[in-house]
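Next up is one chain by itself, shown in C-alpha cells, the form predicted on its own.
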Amino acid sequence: MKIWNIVIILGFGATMLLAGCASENQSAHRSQAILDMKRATDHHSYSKPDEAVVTHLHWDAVVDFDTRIIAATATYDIRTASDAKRILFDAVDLDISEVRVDGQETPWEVGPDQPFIGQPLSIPVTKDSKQVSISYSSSPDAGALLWVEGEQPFLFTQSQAILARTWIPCQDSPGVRFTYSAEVEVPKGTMALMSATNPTEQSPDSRYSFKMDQPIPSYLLALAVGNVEFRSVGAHTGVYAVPELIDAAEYEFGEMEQLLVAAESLYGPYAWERYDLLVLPPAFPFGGMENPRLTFATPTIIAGDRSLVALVAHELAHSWSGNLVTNSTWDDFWLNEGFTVYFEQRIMEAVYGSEISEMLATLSYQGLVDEVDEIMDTNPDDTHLKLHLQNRNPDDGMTAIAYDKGCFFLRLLEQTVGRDKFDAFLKTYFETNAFSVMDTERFIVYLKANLLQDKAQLEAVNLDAWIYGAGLPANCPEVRSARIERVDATLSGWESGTIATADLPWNDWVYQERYRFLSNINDATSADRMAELDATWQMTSTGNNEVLFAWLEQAVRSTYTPAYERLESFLVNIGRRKFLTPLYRGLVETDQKPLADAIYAKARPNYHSVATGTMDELLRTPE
C-alpha cells in the first residue's frame, strides 16, 4: 500500500502572494524567510506542494438540505516545478465527476483510503499547466459538515484540522496557503457566509459571492448557510446570529472594537480588514473558530453580562498568531495556540486589567496541571510542545499542552527578558512572518537570534524543557491571583462547616471566582451539601454556561440526581467538546454509564463528527 510522503514549503510562487499583501520591505523579508526555511514533513497531507502548488481557489457551489450534499467545482491556479509530472489533492468521501486541466478533460486517480488522513487524488500536470478544475459532490456524512435540522436548518463547517477535505479537494495542510474566491448558491430564505468578505443582507436570488485576498490554509476555509441577521458594533466589527438571538449576541458583543484596538495597540495593524462574529447552533463542538473576517462561535458564550468575552479575545488573537502566521504542520500546533493564549491573556489585561487576566491564568495553570497529571500517566511525549502525531488523528493535539503549556513558556520568556522587549520581539515577529508559516526548529533559531542572544538567559530557560521535555519544566512561571486565593480560603472555610452557605459571597463574585469554587469542590461532597447550595444559589438554573457546566461536573461527581434533568437537557443540546467530554467521563467513572449510553443515544444525532468522534471513543464498551 503506497503512502506518499509529504514536504511542506510555502513556494513556486508564494513570494508572489505575499508581495500584494505587504510593503516590499515586508515582502523581502518575508521571501528571504521563506527560502531559509527548513522543510518540515507534514505526515497529515498527501500533497507534495514543491512539485506542484495552489495559489488562488475558486469555488462554485450549490448547497442542497433536502440531500445534504454540497454540488461544487473547485478551480485552483497552480505553480508547478520544471519536473511536475502530477498534483496532488486529498479527499475523503468525495464524488468526483470531472477533472479539467487548463480546460482540458483530463483522467485523474484516487489511491487508497488511509485512517485519519483519506485517500490521495493525483491529476497529471507538466511544468506548463496554470490551472485544475475538480467537478464533485460532497457526502451527506462529511466529517466538516453538520446539517441542523428543524424549523430553521442551518448548515457549518469546521475544517480544523484535517476536515477541509471531506467538504473540498484541496492540499489540505496547514503549510500551504491561497487566496479564494467563491459563488454559492443556497436555499431561499437563508444567507450564505465565509471566511471572506461577507453580505449584511439577504440576497434576493439566493446566490452570494465571496473575496478572500490573503492567503490562508485549508483548515481556514469556512461556510455557514442559515437565516441569520446582522448588527454592527464597531467600525470594523459585527455579529450575525439568528433572529431569536440577534439582540443578545449585539449586547454581549458590543465591546469586540475595544478588543480589536487593544490587540493592533500590543502587536500591530489588523490584517484582515473586518473582524464579524457568527453565533452558531449549540451543536458547534468548539468555543470558538478562527475563521479569518468571521469567528465561529458557540452560543454558549452569550451569558448576558459580557463575562464570557476572553473567548472572543482568544479568537481575535488568532488573527495574528495562527492565521497571519500559522504552524507548519500540526506537531508544530502549539505555535498556533500557545502564542494565542498568552496574547488573549494580554488582551484581556489591557480591556479589563490585571485582576481579571490573572484570574483566568490562574484558572488555565490549574487547568493544566490536571491535564499535565492526566497525560503523563498514559503518554508522557504527548506533555511535549513539539508533537509527533504521524499515524494519528492531529485532533490528539489538541490538549492544554499547545495551549496553556505553550503559553507559560511564553509567559516564561516574557519575565525572562523584560515585558517591553518582549512585546517588540513578538510585534517584529508578526510582522516579518506575515502570511507565512512556521516550524518549532526555525522558531527555535529566530527565537535565539532574535531575543535570546544572552547566553544566561538562554540557559535560564532551558529551551530543551519547555519544547522537548516532558511534563512542567521546574522554572514554570508561578501565576497569583489574590481573589482566586480568596476563593480558595471561602471554600476551605465552606467545606470545614466555618462558612455557612448563606454566607458565600457568591452574588459579589464574577464568574472566574464562581467557577474556581465549583469546579475544586472535594468529589465526596454528599448530595446533602450540593441541595443546600443549589438551593440557596440557585445553581441548576445558572444562565452562564461555564458555571452550570462546573456545577453539573460536581452534580455529576457527587451523585445530586436532582440536577440530572438539567445535565440531560445539557448534553442534549449542547454539542461544545469542552462541556461534553467532562461531564460523560464523569458518569463512566462514577458507575453511572448506563445513564450516559440513555443520554447520548438521545444527544449523538445532535452532535458534530468532531464531538462525536471523541465520545464513542470514551463510552465504548470493553470488549
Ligand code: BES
The other form holds:
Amino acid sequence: MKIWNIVIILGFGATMLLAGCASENQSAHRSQAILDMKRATDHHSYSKPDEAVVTHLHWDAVVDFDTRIIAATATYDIRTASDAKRILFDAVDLDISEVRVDGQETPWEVGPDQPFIGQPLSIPVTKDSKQVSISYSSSPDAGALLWVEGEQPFLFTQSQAILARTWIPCQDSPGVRFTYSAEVEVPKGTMALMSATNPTEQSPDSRYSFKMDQPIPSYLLALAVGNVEFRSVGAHTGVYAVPELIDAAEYEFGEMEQLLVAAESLYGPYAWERYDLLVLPPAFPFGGMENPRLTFATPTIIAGDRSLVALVAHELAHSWSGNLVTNSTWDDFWLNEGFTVYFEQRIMEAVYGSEISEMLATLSYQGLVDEVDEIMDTNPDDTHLKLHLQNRNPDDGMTAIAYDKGCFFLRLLEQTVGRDKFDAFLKTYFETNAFSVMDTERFIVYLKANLLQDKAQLEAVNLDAWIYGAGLPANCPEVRSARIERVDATLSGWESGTIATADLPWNDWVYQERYRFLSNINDATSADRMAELDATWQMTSTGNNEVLFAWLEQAVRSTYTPAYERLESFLVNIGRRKFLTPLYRGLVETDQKPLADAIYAKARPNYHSVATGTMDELLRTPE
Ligand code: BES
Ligand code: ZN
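Form predicted on its own done; form predicted together with this ligand now:
Zooming out: every chain and molecule, the one shown earlier first.
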C-alpha cells in the first residue's frame, strides 16, 4: 500500500509564478495568478493551484449507455510554479488507465477517499511541464450523472457543487478557471450538448465538437445526451427539448431574448455570446442550473402560460453573478445566489413590471422567514451569510440564507444608497471582477471602498449582523404587495367561513397568488374542505407544477387521501428536490412514514444522486 504524502508548500510567493511569462495570453494568466494568490483556501478541493494549475482542458470522450460509462482522455494545459513537484486533481471513483506528462507515460498516485470530497490524484510535474493527459473511465454510479433509460435514453450531468470530479478529473474548486474544448461520441439518434458552443442538429456520425473560449470553473462543466431538437426563439436565444416537448418549450421560453436584453441593460454586456436553454427529463434534481451558454432546466417549469419564467431570469442572471464573478469557495455561496436572486427580481421587474416582481419578493420573504426560524432551532450558525461548510457537504449551504437573506441584504444596500448608485456599483463590480473570483472578505473591502464610503450609511447597514450574525437583522427591508395582501385577506375569509369556496377569485389569480393561497392554508384544514377546493378548482389536475406541489403538500398535511394517487405519480415521475423534500417530510411528520417509504421504494431508481442523498437521510429509520 502506498503512503500518501501531502506536501505543504510554504512561503510560495507570487514572483515564482511570474517567471518566464512572455505572451499577452500569459500575461493575462499572470494577473489572474496574482489575484488567485489572495484566494481563500477551498476546503472542498485537494488541488493546490499555487503549485500547478490547469489553464485549458481538451476532453475526448465516448458515452456508453449500455455500461453507463464515459471513457475519456482529459488533456490539460498547465502552468507550474518554479518549484512545482506535482499537480493535484480531485477525483471520485475514476478508473484511471494511463497518465502522460508532455507525452511521456508517468506513474500517478491516488490518495485515500474522504467523505464528500473524494480522492486526490497526484501527478508528478516540474516547472517545465506543459501538458498532462489522463485516460480514465467514470463509474456507473458517478454522482453527477443520471442515465435515464427507456424508449428515450437520456444522460445529463449536474456538477455543482463538487460533483464534476465524478466524471472528469479536475481541479474542482470555483477559484480555478480554464477554457475547454471537447470531442464527444454518443449513441446513434442522440445529440450531445455541453456548456459550450453547441450543435443545433444531430450529427450523422454521432460525434460532436465543442469549444468554450471563456474560462470557467469546473462546476460549470456540463454534458447532456439525448434525442433533442433545437428551436431558435431570438437572435441569441433558443431552446432544446425532446420532440414531445419542443413546441411547448418554444412557447414557454419565447420571451428569453427580452430577458437577456433587460439583463444587459441593467448590468452590462452578456459575456457568453449565446443563451440557450435545455429542457431536461423530470428527474433533474433542480429547477435550473446555470451552465454557461446552456441553462439546464426541469420540465416542471413548462406550465403552458409562461408563469414560471422567473427561473429562467434566475439562471440567466448567473451569467453575471456566479459565472462571471464566481464565489471563491462554497462558504461564499451567497455571492453567487444572493446576487442572482436580486438580479432575477430586477429582470422580472424590467420585463413584467413591479407588481409581479414584488409578489416574487414577498414570496421570497415568506420562505426566508420560515427557513430562518427552522434553522435557528437547530443550527443558528447556518443562518450567517458567510457559511461554515468545512467537513460538510457544500449542498448543506443551499438554503434560503444564501438565496433570500443574500437578496434582502442587497435590497438593503439599494435602499440605503438609492437605486441609481447601487446599479452603477453592481455594473462596475461585474465589469471589474469579470472572469475572476470573489470571497466575502474581499467583497466587504470592495463594498466599503466603492459604495458605503459614508460612515452613517455603513453603520446603518450593519455588515457584521448580516454577514457574520445569526437570524434576520432588524433592518431587513420590508416588502409589500397589495395583491398578496388581498390573497391573505381572502384566505382568512375562506378559513373563517365568510367567503365561500365558489366565490374564491381563483380564475383571476396568477400563479404567485394561487401559490400564496395554497401554501398558507392552515394545516388543520379538514379533508372535507380540501375536497371542496378540489371539486371547485380541479386542483389535482392543474398543469402548473408549482401550484400542484403546494396543493399536494397541503393534501399531505390534511391527510386528504383522494390526492394521494396524484401525489404518488408526482413523486415517482419528478425528481426535483425542492418538491420532494417537503412532500416526504410532510408524510413523515404526519405519521404516514410507511406510505413515504412505499412511494420512495418505487421512485428512488428514477432520482439523481443529489435527490437520493437528501431523501435517504430524511427517510432513514432512526436506530
Ligand atoms: N446554481 C443553482 C443550483 C445549485 C446550487 C446546484 C448549488 C447545486 C448546488 C441554481 O441557479 C439555482 O439556484 N436553482 C434554483 C432555482 C431558483 C429559481 C432559485 C433551483 O433549482 O431551485
Ligand atoms: Zn441560482
